[in-house]
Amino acid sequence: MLLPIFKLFRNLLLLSLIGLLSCQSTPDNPRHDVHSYAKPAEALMTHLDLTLAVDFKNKQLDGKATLSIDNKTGTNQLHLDARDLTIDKVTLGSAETVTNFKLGEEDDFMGQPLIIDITPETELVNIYYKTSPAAVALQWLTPEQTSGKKHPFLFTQSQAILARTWVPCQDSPGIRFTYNATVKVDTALMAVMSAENGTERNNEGVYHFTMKQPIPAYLLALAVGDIEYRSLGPTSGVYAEPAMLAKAAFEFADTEKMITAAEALYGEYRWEKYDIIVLPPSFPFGGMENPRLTFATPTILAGDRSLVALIAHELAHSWSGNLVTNATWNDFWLNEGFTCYFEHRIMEEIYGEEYAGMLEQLAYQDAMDAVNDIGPTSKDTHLYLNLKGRDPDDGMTGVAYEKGRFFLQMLEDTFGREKWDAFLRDYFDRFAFKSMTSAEFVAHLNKELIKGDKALAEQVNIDAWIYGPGMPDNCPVPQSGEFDRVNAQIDTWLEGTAASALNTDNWTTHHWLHFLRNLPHEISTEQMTDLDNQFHFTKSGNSEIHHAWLMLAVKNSYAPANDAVENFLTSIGRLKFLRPLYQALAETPEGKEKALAIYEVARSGYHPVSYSTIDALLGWQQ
């Protein structure tokens, strides 16, 4: 919607002042994506027809990508993103007229521009290509790395700018396209994508996919393996390896309730189906919000549905991120901060205020840890970032998630839930299937809610949140009566009461996480043993509790947990768990030696997203 000219001028002036005051200059064009070689203002990709043959033996995808383009300016060149792709040939139109192309200078993380000669009349561009066995988006797993141990597995991870390593495309979150795909796999395997999916394996090993809603390239996703499907309700279901399927279906039983709660809050679910696939443990993230098919880590299968906030989070992305998308990776908080807030609202609706309050308190702890780890005065703790010349993964920290969440919580507190919910619902409707910049969001917030009220603007203090460092003074500080009970038990134990005498009846995962996070950093071996003998943390099957305990064990040289640390690091590839454990080990010479020994064994089982981070952390040299 266009603003009246005087309001537009006022908002632009306000944004300029914000940039100056925060010493963070806003780019001349905040929609220009510094992480893409595409020139969408000249020629824009609007649809993708993709044909892939999956070759596990050579760890390669053999593909043909047919791009429908809108040649806006009559240009004679199409600019795409590519990285580690072998381009065999390029043709134009349905007649497949061969044309010239070139790959430009290579950058470490951005890859290369793929520049194709076209004509002003060109509508279709056909690219024949092969991926590299080292393509960063692709993880090729041997049968031994799966739960079934019989068949290999492949999955992709396209966010942030890794789609270009398996599909030549305009790889920017501000560019959307629809797609169709045909994927050929071994007949013993099944393929699924971020699109309309079948629910059964077929005898031909050929799978067809359609994504009718336009998406950015980072939401392109493919998984291939020995998987089966189970329905969770009318609009949802789960895929997993056969040995994991029943456990996953039990864990995600509340998915339909989550969809109902989300729609009641912020409007229609626009993607028709919401399915989940549980990937092997090397998946580097908790979840990835690929539309229609959330990719999920098996580390959330706790057996008691205590970690399903992650599913609420990925579902919420169906609105914040997938529906209204950050225009560039500088604006990443618009995806994740909104989603963390929305996740909280879904969990509150289904499980109650007390339960959600514990999650919010843990999120506040995460927010403070993220800011302190980076440095509270660092520009990397701004919500709006300047990632020019840097890998956008550098900006994917807890700040975007949790500082973003508490910014929106502060806005809810300021305007009241009723008015805030109406604003958000309108936001998702008005900007559906479009992208958003931080500057545009600020202008929209000013227009719709602040409305020129200077006192209200000072109270909200947008500048401090979006363009300033650390956690602002008006950050809400959540309280939890449940955690007050936990704190009392911590105090009792520290005063000398044995762990066996503590009152931990009816504690959930969240109580235990607060307990472990708030113990002193230095604990004696006798104290560690007392806790372990009573609560069996070293053998915990809950990944979150286990990880929190292992962090304490490493920092306090608790020898009985040594084997558990090694087993954990060699069996799980989730970066959230790997990074802090390796970092804690590396704080002493003896620990670093142990970390390197474990890493030498474990590295080959990690996704490139994970091992590239741990390589740098440990100074790994192959």
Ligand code: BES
Second form
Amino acid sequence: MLLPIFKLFRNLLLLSLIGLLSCQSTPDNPRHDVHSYAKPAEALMTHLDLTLAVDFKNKQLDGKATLSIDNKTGTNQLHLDARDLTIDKVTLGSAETVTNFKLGEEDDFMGQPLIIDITPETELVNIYYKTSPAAVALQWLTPEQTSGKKHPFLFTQSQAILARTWVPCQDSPGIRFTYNATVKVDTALMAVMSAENGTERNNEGVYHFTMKQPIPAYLLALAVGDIEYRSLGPTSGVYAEPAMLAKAAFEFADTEKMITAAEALYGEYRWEKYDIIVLPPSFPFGGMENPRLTFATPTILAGDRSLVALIAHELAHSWSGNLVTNATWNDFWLNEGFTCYFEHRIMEEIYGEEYAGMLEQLAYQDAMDAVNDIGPTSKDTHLYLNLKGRDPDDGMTGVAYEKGRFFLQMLEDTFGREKWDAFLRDYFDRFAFKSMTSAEFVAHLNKELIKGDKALAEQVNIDAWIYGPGMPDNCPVPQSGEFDRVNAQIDTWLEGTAASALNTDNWTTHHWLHFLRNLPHEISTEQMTDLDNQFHFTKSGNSEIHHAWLMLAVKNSYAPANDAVENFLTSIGRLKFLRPLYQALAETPEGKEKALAIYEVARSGYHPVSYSTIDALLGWQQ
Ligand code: BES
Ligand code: ZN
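Show the same protein again, this time as the form predicted together with the ligand rather than the form predicted alone.
In what comes next, the whole complex appears, and the chain from above leads the way.
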């Protein structure tokens, strides 16, 4: 009788001891990352030395990853993240002593733990591996999918937890490492990474990279293709396929100004160079803030620089995200909410209050739409998320971006710009190259700005924003005089004035977006025709305007835009455009049929990130 009770006590004691020892990684710890198998409190990766050969024929990277390890507890095992990787061999140290490893059970989106036998003295672990053609981070493009049509193209997308599909590593935003890489490509191609890059192609097809600032794995990035470089100024430049280079350089002419404005706001740019690479149109995002080298969609090349807020956004991530990083994907708003706020400040600085005010009002509409789509009482509208057991992409909604941004706007309004800016400058400096949890941010804000003032605490109501649903009552509501002008024209048109008689002088892309987004949901074919004849939306070369119009066309079965819908969906892979269009099509039986027919053709041109989302949306079975 005594024995089992004794055992129970002994086990409880042991359990609590283990809990204490590994307090970095207990599940209740807000720093614990539920999306990684790594055990950084035991053995931590501090540097990566990567050698890759890029094999387009087999859609495969053939790699050796040498990880520098800080063995903190003298453990005999190193825990890494891996997904769809073939591990050929693992060795230890520069002597390359072969060691044992095992791949654990496979999870749909987490992949597998890669557990390697090490010794308490191990400093280097060499992993020989190959990627799978199905690696979700990689898109292998045929020459036909590029603008030059002659050479293939490869690019990676590691955020949120896809780095593990091309590099075995500790794939957690709270873990940082420096890296070096050597990449071998066909001599007709050039390779660039989220690191110090060359600007010239070489005859050997071998490229060397160094990233001396420590970064989390989701910022590892590689692109390979027929690309060339053009400088934009002392700190910035652009890579693109030769046919796109001049257009890209024109579009991004204000990049240097943006860097200067950003530094004046929140302190020194810590990454030396800021370059942009324009990818082929299948890139699933608008932009990705890979350090030193933003990846961008060509759909922002509007020809009039009207969509460059996206560059301000990715640049702003050089502080919010890349310098001070969300500790886990539950804290994603710390990356995106801060960045949207910072983006707005850069835009205001360069293009003025009136212009930035329009962007802010569009963002406010996005915020409201995001909250309403998810459901205003849903826990997924909290800024701090609980993504345990879910794909982190589930949490990457407009809430993190726009609710996050308006939270910071409310704080600015409360404390005044001067105090608030000083707070942010200090924040980026104090926590540079570190990660941050929501709770730590709240504690810091309390300490620095609220300082125990009860009335102030009640006024800002942090809990409602971070741990509560929907848009809190104290959310600032932006106004825009420019958009009042647009509203007046919408009313005039709805009262029967012909489109040709509307006053749209000097309207920017943003006026047009507000116009299209605020038309009634139901519009007759005559009315659609009237607008189209006058403003040529079906032929618009501005991706945002074109998309907003195609949404109206689908919802109102406006047949003259059918070809444009099909053409758009088969030539562009940006998820932000694809998802709402497919969704709108899928709302009627005929539309769904059309969507499936288009998707059948388009799917093979999409990035895995895009087609996995659209597969689910359309209930697509291969
Ligand atoms: N970091 C994001 C892109 C991302 C988020 C990729 C989550 C994978 C998972 C990037 O900074 C971003 O937010 N891009 C936006 C543009 C922006 C102007 C809102 C996009 O791609 O649309
Ligand atoms: Zn972002």
